[in-house]
Amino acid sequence: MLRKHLGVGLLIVLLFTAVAPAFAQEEVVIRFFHRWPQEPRNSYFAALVKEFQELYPHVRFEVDYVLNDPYKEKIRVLVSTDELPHIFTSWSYSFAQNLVSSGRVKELSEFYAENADWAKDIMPAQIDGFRVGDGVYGVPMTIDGKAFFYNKAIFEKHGLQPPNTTDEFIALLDQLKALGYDMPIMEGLMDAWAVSHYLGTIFQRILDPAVMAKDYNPATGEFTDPGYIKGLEFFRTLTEYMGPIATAIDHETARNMFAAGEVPIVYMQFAEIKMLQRTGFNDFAFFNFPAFPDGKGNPNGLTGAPEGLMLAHNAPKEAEEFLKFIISYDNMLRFVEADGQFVAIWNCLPEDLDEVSLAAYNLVLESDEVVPWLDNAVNITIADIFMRGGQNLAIGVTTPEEVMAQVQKAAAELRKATNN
């Protein structure tokens, strides 16, 4: 084959190369920013705009990138001005909506109808989350999915078998601690996002679909439903089988000391499976997150939404082509290759896909729901009073009903401000 004599990158260059359309030749610049940089995702986008001024050499970029918090509130300033980079990452749902209301991303309806052969290996279920009114306002690069890893040797060990509903779960961890286990599942708690993970989880499968779709409206939330205040509580519980620790450490330490066997459980994203095995560790499986007895919404969601790329609305031709050239069948299995996550493009997978990713890459595509993340369903207001509040619940220093107490005074004066 030619990838065998050829290195992957000049190949998918020389393919480009002849679809690429010509441009003018003066100097543009495509201001480029994301939120990745750690490896490998750093240098996989370093070679795709090396590679594509390789095919515009008249393209010189302007890359930023910087971690995944201090990107939400970068990317919040830069759309309000006339800095918004001309492609850059975002989250889906609620989080591209609010991006979108400042009026300076560019709608992509024409731009999938215009590149629909390039446009037909996409997922059209993953192109929903950046859907907002008539229009799409992003393309969807990684899909992902949550659930509980669990340590097989110790459930083989022990009899123990995954729980299909919460009391089982609870049971589970009891039994855990009676075997020895005094941290039975953990979570890095420091990470505000790891909480609002949990806390959409546990709303979605406890309150009715048509209470959370009026609540996480800004125009009609008013979050009264005793469901919340079941799943505060159900939250709290659970961190008292994380020990004290849990509050002082990130979810990468909670991952890390899965890997090391010290924890039988941990709730996480199908993209981490490829950290897990680069430590050695290999001998795991997933649950998805138990049905709650009385929950009213669906059991079978899976938790997890689609992050792509926007372009901002005065992008130049050549950002359409570069989003187009990340977007591709072969740079996003380069992707894959080497990051672990699946992407948003059909049957985007190595040949030597191991087991457990293949079982979660179905899993992802079965979900008859996509729950997402609950920062991105709600506003960032009201997800900040809720990843505070679990926080503080942890510790000991607030109540389910003082946190819905703030939330719903939040959640007034964003009916106020978006009605009026």
Partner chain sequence: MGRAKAKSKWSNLLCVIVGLFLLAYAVVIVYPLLWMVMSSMKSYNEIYRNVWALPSEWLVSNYVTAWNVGISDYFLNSFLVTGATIVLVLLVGSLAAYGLSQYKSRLIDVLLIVTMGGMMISPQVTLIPLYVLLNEIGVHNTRWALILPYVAFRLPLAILLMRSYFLGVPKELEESARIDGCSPLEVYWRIFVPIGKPIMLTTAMLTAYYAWNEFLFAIIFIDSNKFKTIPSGLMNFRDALRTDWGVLLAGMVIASVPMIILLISLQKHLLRGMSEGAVKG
Contents of the next structure:
Amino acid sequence: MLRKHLGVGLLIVLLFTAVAPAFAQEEVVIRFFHRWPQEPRNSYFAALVKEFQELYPHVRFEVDYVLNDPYKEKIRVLVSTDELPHIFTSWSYSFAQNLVSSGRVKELSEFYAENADWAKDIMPAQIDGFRVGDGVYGVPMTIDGKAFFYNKAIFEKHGLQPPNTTDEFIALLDQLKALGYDMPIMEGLMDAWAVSHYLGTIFQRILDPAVMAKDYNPATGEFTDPGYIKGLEFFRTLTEYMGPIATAIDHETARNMFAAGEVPIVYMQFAEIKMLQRTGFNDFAFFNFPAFPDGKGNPNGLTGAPEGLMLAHNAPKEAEEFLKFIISYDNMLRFVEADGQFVAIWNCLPEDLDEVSLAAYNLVLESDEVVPWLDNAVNITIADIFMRGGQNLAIGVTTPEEVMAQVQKAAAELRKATNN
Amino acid sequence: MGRAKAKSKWSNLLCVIVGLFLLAYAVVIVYPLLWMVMSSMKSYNEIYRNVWALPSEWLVSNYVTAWNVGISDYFLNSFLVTGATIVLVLLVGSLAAYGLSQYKSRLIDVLLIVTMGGMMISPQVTLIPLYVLLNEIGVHNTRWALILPYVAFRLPLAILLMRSYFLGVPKELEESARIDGCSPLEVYWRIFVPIGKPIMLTTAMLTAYYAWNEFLFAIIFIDSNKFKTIPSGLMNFRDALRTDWGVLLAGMVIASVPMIILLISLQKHLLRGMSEGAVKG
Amino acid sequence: MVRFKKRYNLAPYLFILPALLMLAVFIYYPIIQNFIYSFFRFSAFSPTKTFVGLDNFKNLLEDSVVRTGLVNNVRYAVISVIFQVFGGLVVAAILEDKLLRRVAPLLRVIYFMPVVISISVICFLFTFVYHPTVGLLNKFLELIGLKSLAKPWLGLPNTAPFAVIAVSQWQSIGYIMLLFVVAIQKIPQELMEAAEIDGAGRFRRFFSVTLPQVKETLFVTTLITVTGAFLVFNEPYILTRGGGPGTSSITLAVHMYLSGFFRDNMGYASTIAIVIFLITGVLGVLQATLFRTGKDE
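Alternate state requested, the form predicted together with the partner chain (shown: the form predicted alone):
Okay, now the whole complex, with that chain kicking things off.
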């Protein structure tokens, strides 16, 4: 009798220990940090989080998001502690390099190799933005480009053509002014980053790539090339055409003025195309930043580097699954349809894509040089001097020479600090 | 006779001018606020195209959106932070005020100067070291990162106000309590705290005003959207709603209305409270 | 003075201890750290600090932005004293006049309303008001036929600082005004009545009775306003996105914040903090001395 009870008891215990682990699956927390408190991306990511949780019930998310500028500061602070979020968004090139140098970002070559089937959908050229040294440290999500968008109706009405060189560009602006458009081009210079987008492209077009590479490196940067002064001068000329209200408005307002037909030309990211279309404005096209007559940089370079996702070195396996979940054809297609910006997945386009967007997409794919945003490419102190300098040039309180003098001084200090 | 007439004509003119001046001042204050309420129920396009007009369609939905996008969180955080700050300031401050008012010694004088010295140092100046310190104690990005500095910076003034008041408490009350065998703590709790209610109310009001509106620490010491107080949360709010001016304005109205209602209902107390001690800043 | 028994000798200090602890940790320790930090160069996210001696101070003296900031702070101080202190006093005196007895409470609430509204709300509101094309201010100027005066207020270096300062006045005149109302209400009735009987008109009464009687409040409010002017951060930070365009509307506090948290130079930010501290510290000593003489023990 006793032996029978013992036997049953033992059996039950054995069964329990076999089955128990399934019940005792520990809760895994994933910390996810992105930079979009605004719609539609906020809801998009919230939806993905929810769906992922349905697939993996033992996962709990801690999602946080801060906008653009605070995001840049916060992620740098976070990456210096072990409070680093498990999965977070990041810009590419120098920005990515900076984060990787903390030693806390997960290297992903193995991850790509193990998930080759998933990885084959991703555009290799965009992955390059996340290469640091011998490793790959991120997965590209969105791709972008920035170009001059113009009002087709106005151009057609007066028989105007998109310019190929900067001289033609200035002539075009003069023509528009003569035709009665007081502000032939507009930008929201209150947003310092808008200045850096202009300057980044201008410098890339003018400077010898080798000089640029040397200068943008904090250990060797000198910024003595006269091309910088020429570039700042060109920027100042452009701002003259923007008129006095440019420094009192933000980029958003400038874009809305373009959408309202008040301004014929605006420098805009492809990601904003859908925002224009939402206001009901559709009659626009674009041209790439013109070439400088004796510019040494690649005139076909397209400013606008990819943005993507990175993993912390101690991220749980589930975070990797979440990464693959986000960067998948279906979910990325939903993203494109909701948001409008293009993604780094092959052929991930909605069927009813309009002409302009298609042309933009092709331009991004075809461009043979990706030019990163200036404030991602150089040290923040240098970028800040350029951005404030640009604003000061626009309001006429400084000269290009003065701005460069400040840059050179800061670069000298940076060299000293980096090489010690 | 003529002189009196001229004088009254002159003073009538003066009255009119003064009246116009007061009216203009009132309009300058009220009109932008009214515009804010009116525009909060418009769509972006309407605000952009027609500044003065009444909304063609009253978008009360803007308010719902604003509430959901995060204003409710900001309110909660502001309440928690302000509430905790007030409680701690009153507690810690009144204890210190009691100690400083009831005893006399050279050390007490020194401590008094140390307390007053705290008034000389303004929060902005300690920003960087505080940031590092709060990180080191590990409270960065929690509500304590705001509560602790707020309390510390409001203590000097609170202590001095309450101490002045306590000094005026009749000695007989205290002596009779001592004779009855109360310990100093009991004297504090049973006599000074009840008597000190008016000054505590004033202190609470001044502290509330400071904590509710504090901006610099609020934007730097807290990153997460879910812990932000109103002043700093609104910044995120604006960034999140770049083209939706209507919803932004709705959020601004929601953030302002409670304080205005409080002001209107408590205006008499406000005057009395300021009378008690606000002159000292 | 009540004397407590010997065994309670520790008591007073126990009462003061919590407060003292908070002051020491969150006020005094940081201020000392500030001085130490100014000799180093470090960023928010690197634990390593590099000793740079007096470099930060040298840079400070050569920094034109510091000069611009200081100029703006002084502008702030002067304009705030004129509008808030004197303006507030005048409005308070008017409101306390017999004739306005009925309307005074209403007007007081109206004028005080901006004070209780969050600074973020006020700055966003004025961003709309100052908007170059659809803002209330420019539209209003258009309406009354002064279109030529319409400007991009926050976009030009010679209007931006003043546009920012104006917003502070809009918010704070009411506060100082109420302080004066309180002070004026405390003036003994007999003094006013005596002056009236002597035949003094309103102006005369203001200058010979009101003004001398509110001397203390006048002094204190000037001090508060000037101190505030050297500490101001919120308005320039929000309205012009950190002192723009360029650096024309920057203040010392904004420069300190940007140096520390945007340009990653915490050591330099601490140096700027020392400058602010010296200026406001002196003003604070004045204020504390006044408080002591005001309320005797």
